[in-house]
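Coming up is one lone chain in structure tokens, specifically the form predicted on its own.
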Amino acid sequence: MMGILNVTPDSFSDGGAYITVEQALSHARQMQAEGADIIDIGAESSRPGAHPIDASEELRRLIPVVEAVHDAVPLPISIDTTKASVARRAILSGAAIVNDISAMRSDALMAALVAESGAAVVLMHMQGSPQTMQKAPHYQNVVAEVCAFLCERAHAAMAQGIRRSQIILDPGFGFGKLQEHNLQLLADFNMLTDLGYPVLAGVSRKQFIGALVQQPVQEREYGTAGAIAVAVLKGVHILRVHDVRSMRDTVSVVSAITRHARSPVQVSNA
């Protein structure tokens, strides 16, 4: 469970809400409690729109607050950056996962970064950037080409000394796909864990499921329950949720079912 902690003033669900080191510090701890394994940091809004900063802006929001999460909550961070120059400041200060909406195509310098660390690297699919991933994605077959993009890029970075160990897929629910498109992965996630590696599934929240419940982004923990149950029946193994509590107990009741449904009972029929 991969609780999420952004220090932005302008993401889609809690922007302004943490961008101070004592707010996020306490978020941070909250989510401990209520069970998350790890806590994801960006400082960078990836919202449909959202307007890019640069790599010092983003370190002036960044460190402070992975500094002080990392000193008191004992927990794995990921840092979410597309910028290699704040993905080593961040592992130098404690984090251990660079999630990278780019799948490690934004900066040259990522890649090697992420070799020489041995942090482990979340490689997410995405069409377009956020400045233009919602204006009228298109694919002949999501699911197939979500999973081709993202063996190129887990290929690509074995091929620049990342180990298999180190990769994590993450197919990038509404970037750059129509709500249709969001439905087709989920669907077919299995398709996805097939592929071998670790998969993260970060859907929580997002508009396609307040499109299905006609709910504002503050009232879609339900929603999001369901698509969360999905993905665990199809093998997901990371959630990346903002709601750590609700989402843990979703977990539980259907991964304790599905423990069952691999024993089934057997049956005499003497």
The other form holds:
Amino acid sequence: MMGILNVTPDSFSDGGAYITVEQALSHARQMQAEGADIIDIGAESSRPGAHPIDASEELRRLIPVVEAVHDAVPLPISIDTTKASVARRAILSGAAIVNDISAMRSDALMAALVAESGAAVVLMHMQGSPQTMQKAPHYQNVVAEVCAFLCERAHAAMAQGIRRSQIILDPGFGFGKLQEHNLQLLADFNMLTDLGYPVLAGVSRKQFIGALVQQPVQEREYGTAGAIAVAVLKGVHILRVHDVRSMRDTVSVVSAITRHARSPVQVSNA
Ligand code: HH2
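Now show me the form predicted together with 6-hydroxymethylpterin-diphosphate (HH2); what you just gave was the form predicted on its own.
Below: every chain and molecule of the assembly, starting with the one above.
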């Protein structure tokens, strides 16, 4: 369970809530107490239409929080960034995972940094960029195309000296995807886990869940739990979530049931 710590003024669901180091640290501690295994810290929103920030502003927001969390919370820290200079500084401050939503396409220096540091890296699929991605997403076969992209990025990473064991894949829910694309990726999530790498799913409170449950962003916890239950049934390894306690409970129940299955559990239409 990867708990989200957004130290941004403008994230889509919790922007502005954890701006000071004290607020951020207190939230990290709370997520640890609720059962998080990883804290994912991000200082630049990637919501549709978000404005990019430069590395100095990202570092200003991020590094004091990374240092404080590293000192006080005994969990691996992941850094949600596409910039190698930011990732490098965060790794020096204790981060162990680089969560790069551009799959190392934004910054030519990122692969060398990951290779040399030995950090784990999340390679995420996105069609377009956060500024443009929801304008007209288009696929012939979204699951096959996302799988092909992620395999290509994993091979490119390994060609640059990154070990296979450092790589985590992520289909990028909501990043250049229409409602049907997000639902197809969840319905066939086993095709992602069959690729042979750990797979991360970031569905928490996203718009495609809001559209199904007709709820604003703060009221999407039960909807998120439904999506997470399916991802667990289909073999997900890491869940990136805002609501650690309730998602931990969801995972505990679904995992316990699957452990008792004599045949593979099917998702029912009920
Ligand atoms: N989603 C968001 C941000 N980072 N990283 C990965 N690997 N996978 C995701 O699905 C993902 C991600 C968007 O969510 P959030 O951080 O809550 O919002 P914002 O980007 O507005 O800060």
